[in-house]
Amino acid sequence: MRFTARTSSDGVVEREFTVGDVPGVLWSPASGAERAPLVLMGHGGGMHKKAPGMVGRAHRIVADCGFHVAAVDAPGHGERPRTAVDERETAALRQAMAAGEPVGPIIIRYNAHLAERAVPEWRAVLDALQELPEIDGPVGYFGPNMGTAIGVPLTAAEPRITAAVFGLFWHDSLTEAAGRITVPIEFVLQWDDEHIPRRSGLALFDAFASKEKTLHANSGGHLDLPRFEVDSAVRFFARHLGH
């Protein structure tokens, strides 16, 4: 790990790092009087590891909480290079959404790839991160839509994750995956979603083996998630990964 930038505010130190060639950000309470646990922030499609509601979300979990967020880049994302697959996936979902066809097999099946490459870089990232001395205690993992995409494999495959909050993403290309997962669970999904079907976010849902799993079901579509649900968020983590 090598640590490219610092900057601070509000009480919250921002460090930007690399992993290999994976860029990401480490934000952490600025009084770093403990040692404290860690949340794993997966990001949306399109977007990228310093998008504003990124930031946010992770301001509010320093803030509330103590704990410290971390974000990477995903494959093709941020300040990732694109390869031919990402460059022929995207310019197929912007084909269909310019021809008003269904955008879930493409994004499904792009997602399924980039959660491949991203599985892996994320666990590098997180022995990473572990060996910082103010890092100690449980990891939790938060990302709705593509950041679903590339956390239900992850948890699944790594056992330091102890908590998590998923979302907004079809079942079709995670069921196996989400079948074995048993920590708890909190799930939101948009009641009137016009690109998820109403009955492929609850197969979802229901797909996690964890004994205890909340779904939050609010009205209004894809966009429309609505912005108490990063509240029910921390209190999750507080909840779950605090001493």
The other form holds:
There are 2 protein chains.
Amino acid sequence: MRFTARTSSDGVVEREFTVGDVPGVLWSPASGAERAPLVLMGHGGGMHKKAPGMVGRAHRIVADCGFHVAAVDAPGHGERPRTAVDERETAALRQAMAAGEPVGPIIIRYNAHLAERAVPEWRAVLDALQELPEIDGPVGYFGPNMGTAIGVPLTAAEPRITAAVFGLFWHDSLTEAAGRITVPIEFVLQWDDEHIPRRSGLALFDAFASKEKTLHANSGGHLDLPRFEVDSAVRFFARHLGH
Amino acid sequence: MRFTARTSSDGVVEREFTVGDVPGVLWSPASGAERAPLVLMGHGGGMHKKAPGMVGRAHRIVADCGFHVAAVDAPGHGERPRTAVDERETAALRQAMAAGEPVGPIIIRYNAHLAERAVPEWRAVLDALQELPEIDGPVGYFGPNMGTAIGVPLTAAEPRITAAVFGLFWHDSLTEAAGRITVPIEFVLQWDDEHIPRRSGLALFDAFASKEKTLHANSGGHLDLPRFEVDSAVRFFARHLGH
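Other form of same protein, the form predicted together with another copy of the chain, not the form predicted alone:
Below is the entire complex, every chain and molecule, led by the chain shown above.
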């Protein structure tokens, strides 16, 4: 693990790092407990580790909970090179959108492919992060959209993750992995999602084997997730990762 | 409106009152703004206006939001006389429970009957409460279970109610009234409810015409509603009735 840059604002220290060829960012409290839990954060499709929504959520978790937050660029995203598959699938997605055709089949297929590449990367990044003296205790995962396509198989494979916020994804490719997850889950779904059929979102929530799981379904379309759901996620992590 | 008793604890003034022959209770901040919004609270079946859960929720809203909270005994409940219908329906309910038979049909039928008696009472109580100089601004309604069976037709009929928390009820008798409600709604549902089919709860949530509505579905049975849903309801009212 190599730190490449460090800035600080509003009581949050932001350090960029690489683990192998995976670039990441770690947000930490400028002051606080000597050792604190960690939340891994997955970004959406076409986004990257430092998209504005990611930075905003990270600052909220650091400020309100005193936890560390880490994000990486997913394969084919952000600073990372695109493979032939990345180029082909993003072209297919753009074409479907322009033609007003369903994007679901492409996103489900492409994100399942990305998850296969991303899960071992995340596990190596988590290994490296847990070597830092300031990181200790339980680990959370926070990521709707593509963050869920990657986070569900990651959480199913990774016993160190003990609480997760998922949502806004189809059930098709994730039902099996969700059935192996038993940690507490908060799951967001848009009731009038123009891309993800309501039944598919409900089926994914239903698939989690977790004894404790909460569905937050809000009226509105795919992009209308209310801002208060971030507040709710922050409280969820405070409840499950805090002392 | 006649006040019959007054006590005070933890910064909350509790006054019992009657409006006609309806007994009620009003919880108010011992100190705070000169005039504040009001939340009407409906109790569950077999409960009464001062059941422990009611008092706890009222204190939370008064303490956290500085609002007033009012509850009344529903017809046939608490201090109120039982009619022949009340006696017959509660006997039928006890019998069904003892026999392990479905309680849904009886509760749906009996609570629809109670709502017809309760809605005009609530409106008269609201008239009286709004004459108090310390009550001003928007009005909320908070009540799962039988509180929803009464609260949905009340909110549909009552333009003064501008935000409501409902849940834990069947859709059958309430779909039509829910379709006339357009104010923001938070709706709780138990994913593994042994009495209310999941489909029925989802259908009721779907029926609200509200542009802004949120479903909170939690794993667990009918009685397992997590305590953090009260926190969420308190924040919902702070958001919608606060300044």
